Amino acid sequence: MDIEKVNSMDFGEFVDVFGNVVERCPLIAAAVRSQRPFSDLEDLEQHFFAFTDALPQSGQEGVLRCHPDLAGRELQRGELSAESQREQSAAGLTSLGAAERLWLAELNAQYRARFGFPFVPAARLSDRAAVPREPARRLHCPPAQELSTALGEVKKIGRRRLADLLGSHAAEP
């Protein structure tokens, strides 16, 4: 899909196509659409990320709370968004053994209790061995630092999702 097609989309089509660039946050796509025309993929990315950056802390935490737990209940129940399913699968999280799932569930719970939102990694950009180690490492970060780190991961995820939608493989993590 080219940028001209993106710029010509009506409201409903734009939100349908880009509504999950930021996990389960179609209102962000709705707000970004009003910033048309976009000059290219990078310009579109910048509008998504500028919107998220401009949110108050409570809004940023809300964006993070829209993300599912890694290898959590939603994965087990088949309730992940198509994008999250692909990302968790690419990271090997759909094939964890019972002990690994239990250990990751405990880490997810500890992380949520400490920060108030789920652990958000750009799972697709990591290997299976690295992903479960990250919540244990990041649990020790100061809350403000972790909020910033998690939002950075949301941007990596969004960048890859936009590149997928626009058929561009040039976007870097």
Ligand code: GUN
Contents of the next structure:
Amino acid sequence: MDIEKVNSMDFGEFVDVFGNVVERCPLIAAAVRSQRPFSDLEDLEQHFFAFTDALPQSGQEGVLRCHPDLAGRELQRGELSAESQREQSAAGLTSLGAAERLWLAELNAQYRARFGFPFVPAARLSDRAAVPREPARRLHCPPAQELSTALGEVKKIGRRRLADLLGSHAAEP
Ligand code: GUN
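With the form predicted alone done, generate the form predicted in complex with this ligand in the same format.
The complete assembly is shown below, putting the previous chain first.
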């Protein structure tokens, strides 16, 4: 898909296609569309990031809270978004043993209790061994620093999702 195609999408199509660039936050895609035309993928990406950066702290925490827990209930129930399923699969989180799942659930719970939002790593960029180590390390970070780290991860995830969307369609006739 090229940028002209993106710029020509009507509202419904744009939100359908880009509504999960930020997990379960189609409102962000809806707001970004009003900034068109976009010059290229990077420009489109910057609008997603600028919107997230401009949110008040409560909004940024809300964006993080829209993410499902890693290897959590939604994954067990088959209720993840296609993107989250792909990312958690690629990080090996769909094939954890019972003990690893319990350990990660405990770390997720401690992380959420401390910061008020779920642990959000750019899971697809990590490996199975690294993902559980990260929450243990980040649990000790000051809350303001952790909010900023977590939003940085949301951007990495969004960048990857956007590249997949624009790249995968480019291969089509
Ligand atoms: N990292 C990449 N995808 C996800 C997700 O769906 N949830 C969380 N918590 N982290 C992620």
